[in-house]
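In the block that follows, a single chain appears as structure tokens, in the form predicted alone.
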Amino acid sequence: MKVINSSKEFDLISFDSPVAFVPTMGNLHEGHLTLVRYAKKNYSDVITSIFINPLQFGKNEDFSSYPKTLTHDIKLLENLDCDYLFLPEDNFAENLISIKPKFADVLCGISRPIHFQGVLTIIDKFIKVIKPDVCLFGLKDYQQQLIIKDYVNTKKIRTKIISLPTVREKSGLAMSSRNNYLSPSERKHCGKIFACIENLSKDLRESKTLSTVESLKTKGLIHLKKNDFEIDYLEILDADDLSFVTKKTMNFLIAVAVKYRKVRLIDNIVVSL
């Protein structure tokens, strides 16, 4: 596996096309080499990035803590065969133009104004650099890939994006960095977020009526107080744009956010009816 530590460098290396890109910010767990996995698959070259990108943190967020796991995670890359790192300049996300995001008005546009406009203005710097066939991403994080999906095709830009499936912990909690700031224990107890969200998701699959949407939130909500979860949000939204269901809404989103000993976790689930 090749290093590269300078955007210059990319005008210097001949990748065997089609290339695949996977942004991450480090302390890489299974989610994120399931995405190294499916590119090596898929594709001729492979290029993962670590960067900490301090645009997508707001005042209080945990940007100096953001677990750090460098050597560990090369090794992890080394052992799937990953083509190139990437490994950013220090300015790497400095003197850019920051870009608006559509649809980050909503779930955790709301408590994290910045969070968005912060990942899709790094984002758009990784593919003018990079310049890949396709971008890989989870969809633990459906509200990002939503926006940086409608970001591409409005502007027409060449790089395709795709949106693997969440994986999970055995509890069912969704793979995540902060992960790492539970216990053992707190993370089996956390499995509880998903297995809110599925029975809510078998309850609307059953009904198949918008009348039963604000019930179902009125459910999931009381289960998860229940459980010591502070509530950021817990939503049923079109999954198409984020917006409000109606009698055509035919893809459901159920999202929910919470904090659980000051750790925030996402999470999400897909009803099509």
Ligand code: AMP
The other form holds:
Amino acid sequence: MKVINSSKEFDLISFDSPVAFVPTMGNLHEGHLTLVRYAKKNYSDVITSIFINPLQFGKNEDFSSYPKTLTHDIKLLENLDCDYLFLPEDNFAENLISIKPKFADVLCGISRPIHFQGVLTIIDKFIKVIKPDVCLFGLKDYQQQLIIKDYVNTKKIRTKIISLPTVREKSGLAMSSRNNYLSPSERKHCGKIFACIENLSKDLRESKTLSTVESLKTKGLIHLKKNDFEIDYLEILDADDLSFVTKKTMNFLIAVAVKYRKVRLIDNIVVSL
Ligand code: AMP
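Since we've got the form predicted alone here, give me the form predicted together with the named molecule too.
Below is the entire complex, every chain and molecule, led by the chain shown above.
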């Protein structure tokens, strides 16, 4: 695996196309590795980046303490035969014009007001520097991939955005670098987050009616609070544009964000009726 340490190097390398790009913040786990594995299987050259993007963290968030495990990450990527690792220069996120995203005023955008603007601004820079044929994201961050897909479509950028399913721990907890802040028994307990939205998705499928949406939300909230989760949100929205569900809604997004022992955890399920 070749390590690329500066954006300028991209002008000097002739990649084998199609080129797939997997942006990450490191501390790699099976969620990230699934994206790299998929990329290796389907594209000629795979570039993974590790960059903790300062633009997407709020003032009281965990930017400075975000877990850094570069040596281990490199081993994991080498095991997958990833072709290139891009470690951007320190000033990579400096002097960029912020890009205002669509779909950012709901769900995580409420408690993390600058987050998606920071994500979109850095992804736009990555795409301009790397010019990949495809860019891979995880559905665990549903709102993120929707925002990026919308941006790429609106701006007619030729990079295709591909989203892959959420990879979970045995308990059902969605894999996340932040799970490392929890003990094994706490992680097991947090499997109840997925169990809760899975239950709601079954109810929604069976009822097939809009009128149940509010009562399902109430049921989920009670269940999560009873299990010591501090709720940021539990929402059922139209998965296509994050608007309120209507009679026309075909795809429902059940999305949740909670804190457990101060650790923020998110998850979601899409239900297509
Ligand atoms: P991050 O390092 O948290 O920025 O994540 C990098 C990429 O990995 C993003 O596209 C995430 O959506 C994706 N990702 C993170 N966790 C998971 C997971 N459990 N399953 C699938 N994709 C994931």
